[in-house]
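Here you get one chain, nothing else, as structure tokens; it is the form predicted alone.
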Amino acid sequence: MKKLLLGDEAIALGAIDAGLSGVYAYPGTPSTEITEYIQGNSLARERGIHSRWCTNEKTAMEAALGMSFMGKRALVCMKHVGLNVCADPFVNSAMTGVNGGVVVLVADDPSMHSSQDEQDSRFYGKFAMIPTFEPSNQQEAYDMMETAFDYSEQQCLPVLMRVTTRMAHSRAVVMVKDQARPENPVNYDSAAANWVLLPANARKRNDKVTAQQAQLEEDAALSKFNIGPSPIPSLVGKGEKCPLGIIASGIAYNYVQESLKTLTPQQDGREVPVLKISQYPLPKRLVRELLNNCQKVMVAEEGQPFIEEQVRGVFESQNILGRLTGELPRTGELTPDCVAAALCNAGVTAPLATRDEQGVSPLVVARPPQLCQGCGHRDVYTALNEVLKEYQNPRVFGDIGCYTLGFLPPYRAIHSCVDMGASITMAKGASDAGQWPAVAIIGDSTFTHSGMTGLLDAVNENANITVIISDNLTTAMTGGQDSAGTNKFEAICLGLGVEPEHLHVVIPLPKNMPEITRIIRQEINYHGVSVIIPQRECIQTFKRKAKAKKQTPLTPPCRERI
């Protein structure tokens, strides 16, 4: 059966077919879709397989390896700097091993479209000593989860599989089964001396898990996703070696065989041989190969130059090309373009068309992203600023979320925003500075994800802060998604130590303008914690509601049979 699907429906449906029990996620862009995706999906409900959002991607983590623990197959999704937050229980279940299949789907974001950072995931497969697959292609995404789950089966390992912003949002056909896997069976087979990670048990772990890299690095050069390198042409007794050999993996791949296509091959009348990559490992035996059959070598791949480090460290080759020498852009997404560029100044000539370097219209005018109108953020900003002009010197640390557009043009609200949770604790550590007023500014979301340690430090401390938890009752700058903490900010804020007449929740409108401001103007002044919560449903939410009730037909009234 044929399916168009996005690269984050392919891995979903992969997923559902592939046996799983349960996908634990915290929404991030571009991973949101494929829990999204089973979360609409007819068998995953008939099933039962668990699918709710998580308060973050360390709670989702350690979710999974309970499933696994109990023998069923777990799905965990996030986007990359989410893999920072899971580090700890991600690290481990290498350690723990797991008995269920556990699959880690990291979406990484190269380009930085809805990011802070262009962190490559494949880093952390290697640091953790953990297999990892990077499909380049839709159906490839989709074939992988059957692979993936049963290799970590088969391996007792967790299993990283990386993609990117392009092969995540972008669609193809797929082929996909007509039949659904069977879930695995709860059963006990977990030995608890592999999940007790005292030292006595890790270290003998740690020896097993490390044992097992050369029989990983090995099923990786007989993977059936990684290709190559082919084709190597017969030069035995002559003593030559093709002019150009390429190493391409995920994405990139494509790039590379649409420039091969399109370009004119320059090495006597040879191919330019590829070497495929898709699963880690790196296999040495593959790249030596390619290596020994060429005078140079090409790296296209989509991140960080993980595998060119490798190769020139482990070769110690001085004629490997890619990010590091300049072929191809060391930071942002690699394109078509950029990769055939890249070849034809390596030996291979471009065809007669002209490109446009910047493949960009100059028609096409950037426009700044923007809070909606009716936001209720514009609100919580408008007031926040009126108040600050009576102060000299404040400081407002923000988050992430939509409110972080309250750092551009026409508020310029904020002076911070560095990951989840850190307005609370900066503005914490700028008041042990000295600082006054300092003020922090967080979504709903993001507070549960977590701000509620850092709002705990602060009550420990009694800090001179003034913390604004913004409430829209979503998750919505991925889209909608749940909030872990709708309608228990309150109830938080006093578990957490906060005075009761420091504790607020206003509405944020136009109209209750002046005892908002008079509101933050009174914590400000107070010499300790307080907290502020503007609460006012999501617009975009808001109105989707609105439309499906309006769609939704009315029932009939009743009629007695007469």
Ligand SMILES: Cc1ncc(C[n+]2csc(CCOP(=O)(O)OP(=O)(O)O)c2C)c(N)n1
Contents of the next structure:
Amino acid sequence: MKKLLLGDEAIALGAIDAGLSGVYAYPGTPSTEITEYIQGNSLARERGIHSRWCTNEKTAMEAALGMSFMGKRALVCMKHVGLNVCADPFVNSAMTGVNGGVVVLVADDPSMHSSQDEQDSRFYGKFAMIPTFEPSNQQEAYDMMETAFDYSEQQCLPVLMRVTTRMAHSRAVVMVKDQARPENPVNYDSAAANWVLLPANARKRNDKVTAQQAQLEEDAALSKFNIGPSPIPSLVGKGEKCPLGIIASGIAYNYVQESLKTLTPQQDGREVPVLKISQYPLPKRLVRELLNNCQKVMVAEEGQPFIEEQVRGVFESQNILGRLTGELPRTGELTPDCVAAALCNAGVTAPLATRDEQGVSPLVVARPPQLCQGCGHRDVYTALNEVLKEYQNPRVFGDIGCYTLGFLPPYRAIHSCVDMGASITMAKGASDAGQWPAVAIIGDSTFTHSGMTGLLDAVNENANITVIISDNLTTAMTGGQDSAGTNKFEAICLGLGVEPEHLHVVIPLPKNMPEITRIIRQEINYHGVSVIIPQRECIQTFKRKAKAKKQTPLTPPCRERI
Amino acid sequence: MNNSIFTPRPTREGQGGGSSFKCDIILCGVGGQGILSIATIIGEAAMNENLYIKQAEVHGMSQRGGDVQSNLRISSDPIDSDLIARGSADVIISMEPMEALRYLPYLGKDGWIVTSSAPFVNIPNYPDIQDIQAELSRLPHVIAIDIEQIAKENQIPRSANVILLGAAQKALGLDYTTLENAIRSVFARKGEAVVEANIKALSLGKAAQ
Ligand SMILES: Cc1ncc(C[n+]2csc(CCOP(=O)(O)OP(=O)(O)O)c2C)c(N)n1
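Write the structure block of the form predicted in complex with this ligand for the protein whose form predicted alone appears above.
Following is the full complex, with the preceding chain placed first.
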């Protein structure tokens, strides 16, 4: 059957068709649509495949390990920075090993379209000694899912699958299977894995996994998702070498192919040998085969120079071209244009001069994203700014979500934004250093993701900070997913030890401005931990619900997503 | 501002059997204007025509009132790159006139711009609309129409984007009935009234090209 699918959707359907029993995930661009697709898929509902959002990436990874312990297949999805949050269970999952297959899908965001850094998750795979897959197109993403689950069970190791923004958020036609593989039955045969990581056990596993690496590398060399090096240079044996060969992975492979097909070849009409890498550990045997037949090799990969650095270790480095030598940009996403220019500079294709490019019109100005009209975060910042005018050097520690846009004009209201949860802990540290007023502003989903533990630290020392949990009842930035703590925030704060007289819930609306500013002022002036929760539904989810109600008045409420 | 030198691209039929077809499209606008539904309809039409498709979208941060774009490529031959190279797009379809200009470096020499003429002003330094109109009219192949106005006059306020699609039909080189059928299947779930509103929008757009 043919389907037009987003890369993320192809991954999701690939997992369902591979006999998935549960997806565990926290939203994050560009990975969010995988879990959303499974939530909306009818077979997934029929089978009762777990797909409810988790509180954060660490709880997701651990729940997936629990499902694997019982013999079933589990998928974990996150954006690249989520892997930092679940690094502990991720790295240790190589030590435990798995019973049911586990695939950890991480979506990297080079060029930082919606992220705070452009880290490359393949380094985590190498670091944790976990085999890594990297698809180049939607069909491969779909097909790879089944291979990855099979391989995970065969090797008793989780598999890391790495995609990037253009893979996750690009659509293409995919051939999908008519029938999904059945789910694994529950089994207690977890002998291959070792679920108690006491040093004595962990040492044995560490030896085993280390010894396994050679086999993993050979498997990668034989992977059906690799191509090449091809065409095998016909010069082999004659002592002559091809002027340039190319190693490409992921989306970069597509740009290389496009350039080689559409631009006029040089190199005396000889074809350029290309090695496509789709499975790691890096299959050095294939790399050597290419290197032995080429004078120079260019490495085109999306993200950091992961392959390039490893290849430099085995070849004269001046003959390796790529991001480290400036042939390709050192940072940021690759584009068909920069790959074409690099190939052209390396003499593989004719110059690009034939293309007539128009300049950017000087009229065009930037249009940065902004908080929606009617958004409650706006009222929170209006109130906060009004009160903070009265103080000398107030500092506001921001966090990650729609409300980070409060950094931009007209509010210019926050001084920091680092990682999820850092607002509260940074405010505390600053207060320890003598800062006052120290205000933290954090969203509801971010608070349950990583803010609660920091609040406990603050309470335990009665730090002189004011925490604002701007609660819009959803995870808005990523498109309005359910938020783990909805309706529980007062109870959570009280449970963590916030004093009831310093915990306030307000409704952020212009008409309530006098009350909100009064409370903020009063709590800044209180020397100790206080929490203010402005609570009003996100305008986008509110509109969406109203529209859904209007469109289908007769349908029964949909069954709660499992 | 309908253009005088109107030279439509040949439709698929017009190209005769066996010849290859390719159309690289940049869809753009401001977050929330509905460019992705235009992409869905073209994608559906292309799939029904057995064409290859690649469509790169941007989700996330930029959708909050910022500039958004999507690269849509359709071709009778397999497509490698998800992104369109500079100077090679056949059509820019834009829900907003300044946004249409933003992607000019990607437009090919004989490429078309099909854009809404009504500015969406959500920034303090939005340029003078007359300057934008003048800049657009300097380009050889431009269709600029006030889709919001047409949609309002015809009581189909939610289908302005499909009017734009109708106006781009010839530039896309896709058969009109192919687009019509795609609209039927894409909107079928939402009921006959929504389908009819969008079919009407498509024909209004077609008439404006
Ligand atoms: C570790 C990590 N996981 C996921 C994300 C992606 N992300 C950015 S903002 C956000 C949602 C924040 O929701 P909330 O705190 O409720 O604020 P809102 O956007 O609703 O205002 C998410 C999931 C991230 N940046 N870092």
